[in-house]
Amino acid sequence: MELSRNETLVLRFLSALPDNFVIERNIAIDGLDERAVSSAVSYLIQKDLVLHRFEATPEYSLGREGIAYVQEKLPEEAALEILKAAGKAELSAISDKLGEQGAKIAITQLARLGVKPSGGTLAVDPAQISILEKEISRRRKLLEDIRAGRKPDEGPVLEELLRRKDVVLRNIRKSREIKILRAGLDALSEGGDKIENLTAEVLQSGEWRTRGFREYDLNPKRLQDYSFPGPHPLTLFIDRIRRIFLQMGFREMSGDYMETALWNMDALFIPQNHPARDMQDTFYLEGDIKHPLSRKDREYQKIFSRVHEHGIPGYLGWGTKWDSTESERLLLRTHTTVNTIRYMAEHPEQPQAVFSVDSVFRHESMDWTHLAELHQIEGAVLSDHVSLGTLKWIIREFFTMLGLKNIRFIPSYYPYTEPSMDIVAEINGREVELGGSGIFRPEVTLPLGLKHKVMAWGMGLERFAMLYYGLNDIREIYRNDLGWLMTYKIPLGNKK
């Protein structure tokens, strides 16, 4: 069996290890980056030379509230200090000290720990103080461990903090694990490390005498079974999604790849200290590239500043200082929701139903489920008749037209929608999370002069295409294997 140089190097690495699985990202080979290793692994899997499986590992990070609690105090911690000083306190006094939202959280948490308000007063038994302090100390330690990058203890304390909105965030990371098979060892022993490129160095060294050359089939007769030209599988999938949206009465919209943080983040009520703005998640543009804001954008800067710092009537803002310089940073758009919010601001009249299937950019390490450049499917409706029920109905219709019927919704959280839902579908006997959805918050719509509600949903196209075409690696969508390009039309279905 012919092996590429990279495939040979990976097999050699695996053959030197004990007979057990190794995580793909832990394969370290001089001269091969992570992308080259992963590509070689994918080809070895296709050739049945290695065995693979996927391992799900939870990863934890602090949400906006969690970061604030570590830097300052947990609301229940601050309330307990008030009670320790006086033994009891009026609820109004706690609200004056912690703010309405902070007091609400503190009172709720203390009530769960056995300290319940009575007659507008909150009192603590001195015998309870030590127990309460230990519990709060455990919560603080867990938050500090996560901030420091240490793995938190997975127990009741973690589960309690996960239930609280935007305190601790859990992400399930799926890792591909592999181990070499007998066939892989046999292929390696047959001498897979053959010369792929004839160079001056190869000729001068004389290594071609012992290594030999890798064989390539250049027989044009092998191409007679293929019909050319033809659209790429991803192009066909995008066209199908576009047709579905158009049949449902939606209008297609588009936008620029390069955006300002003002529209990509601030307009969507994403706080300026949100982790999604970090360099780890966003491609920021550097150098002399300037994007002067229009007069209208300058007006929006003032509006968004007030909304972020102080909120709007009936709704609290983030309560943090808003930086206009941060809003002017240039970036490659991280989602197509920025297209939606720009379009709605320019077309505030109802009804509006728009969609896009366009490229977005994430500062991701590319692996079997992640790409740095990908497509996002976006749908949005502006109307007085928007409701959670309407959103569910339209999403079900959309997926039914794609061949999916077993759809369910899970409550979720996004900074710019409330309520929010994750979309889960049953595909070929297993449940798969396809994307997010929700109703835009008033902090998003009202500052733009939108008097009507907006509902939206979105999902990553490539991950959906993986399921559609029965692939295990997201990068396989872009491969140029002629055999696969002729046999990719695998129907998407629900096994009963």
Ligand code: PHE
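Keep in mind the model is a prediction, meaning the values are calculated, not measured. Rigid core (definition): largest C-alpha set, two forms, superposition within 1.5 Å. Positions refer to the first chain, counted from 1. Compared with the form predicted in complex with phenylalanine:
Taking the rigid core as fixed, one finds a CA shift for residue 119 of 2 Å or more between the two forms.
In a rigid-core overlay of the protein, residue 377 has its C-alpha displaced by under 2 Å between the two forms. In this overlay on the rigid core, residue 315 has a C-alpha that sits less than 2 Å away from its partner position between the two forms.
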Second form
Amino acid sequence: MELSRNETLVLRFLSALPDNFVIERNIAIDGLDERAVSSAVSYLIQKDLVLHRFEATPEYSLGREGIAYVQEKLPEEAALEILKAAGKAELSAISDKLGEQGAKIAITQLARLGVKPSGGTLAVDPAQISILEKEISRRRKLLEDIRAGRKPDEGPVLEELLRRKDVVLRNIRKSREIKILRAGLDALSEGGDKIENLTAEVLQSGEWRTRGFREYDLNPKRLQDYSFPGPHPLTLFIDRIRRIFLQMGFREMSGDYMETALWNMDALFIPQNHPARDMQDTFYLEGDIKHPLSRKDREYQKIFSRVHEHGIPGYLGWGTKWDSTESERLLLRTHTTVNTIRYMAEHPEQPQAVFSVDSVFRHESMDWTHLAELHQIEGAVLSDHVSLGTLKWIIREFFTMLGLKNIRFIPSYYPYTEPSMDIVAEINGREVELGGSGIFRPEVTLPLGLKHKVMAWGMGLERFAMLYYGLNDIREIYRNDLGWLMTYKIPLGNKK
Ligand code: PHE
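Could you switch over to the form predicted in complex with phenylalanine, since the one displayed so far is the form predicted on its own?
Then the entire complex follows, led off by the chain already shown.
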């Protein structure tokens, strides 16, 4: 029998009281809250390891009067103190001390205890006093018990106080009680103590060798209860983005995961000593995979080397030595702008608009806004109408079609665009960069023989999806949490 850690803890707790039913609420285990206990108990019931029943248990609390009585005095207590002094008192004197309401209660209570008024006076036999005091102190103790959260003695004193208005309140609560079964004890001794999660500590301590791992319960019967509303949210989002681009007249382009530095960087005028090239950001492929450059690529090497070292008419270039072996290095593409530049190089003449939604890879440490493998939404327009204004308009239009409005452009820098802008939006109260954009520099367009200007942008799909689905952590997208997959909502105005 496979047991989860919580199930094991609950069983262990119950095994200390093998013959008793234990109220679920009273199962106190360090580190488990009421919900965790309750869910473990439900699983144990399903697995026939514990017996359960529902018991109606009363809970007591103090009413408004009851609270006043413990803080000060019970009315009969106060009245008796007055009587004790002289053995008797005028009813009006009691009223003066206790108020009309208090006096009425005190007199009724004392009468029920055998001290009845006659002729406007209340008299008490000295022999009776200690009996009365005992009864009153029993009442006081009961109220104090309830106030302190202790279980009050059930009996005539409690019944009496329950009958009085607003003194003691009773609430019947149905609670689940459970008792460990033989099978539960067996399961526990069989070693319910299996490892649940493979962690660094489990590996370092060597526990994994001896303790064994808990199996996943992929019982399809239980999975039947889940109904999924449709495709994975990210698939749905990609679909929606594709449709918007196509509606706007864009053509979809594609490319390879593996690229040469020549196209991923050199073609885009990224200097060879640029920090983005080093091992921090780029996954270079190791080994001596000989990647023979095509004849055309060899031509491009000559062109890009000239542009990097000496520039183009009117522009100076980087002025540093360009290394052809550096351009032959293989890598996992770091951006889909490599798709754009390849597409443009092959189609330099006609105005056109292209897009892609595809994977890119970066040597990043993961956190709430970073992934090492992510998707980029890339768009580019080759046209005579390219300007910063049209670029801003088209990006805003794209967001509006997705029902998102609150984005901002801020000035930025990319080696291949001038001017450059970043697109930012607020997530978790922090401004997060969704992507970059700009107008390709002549150092990029001229050597490729492009006949028009190019505006381009690239956005992180997953960050964008955080905004779209209202997520607080980018990793949620790939966690495949069943709860989220069943309940995620498509923002207003966006049909599935
Ligand atoms: N390629 C850039 C990135 O990876 C985004 C970008 C695309 C910037 C096109 C300018 C133009 O962030």
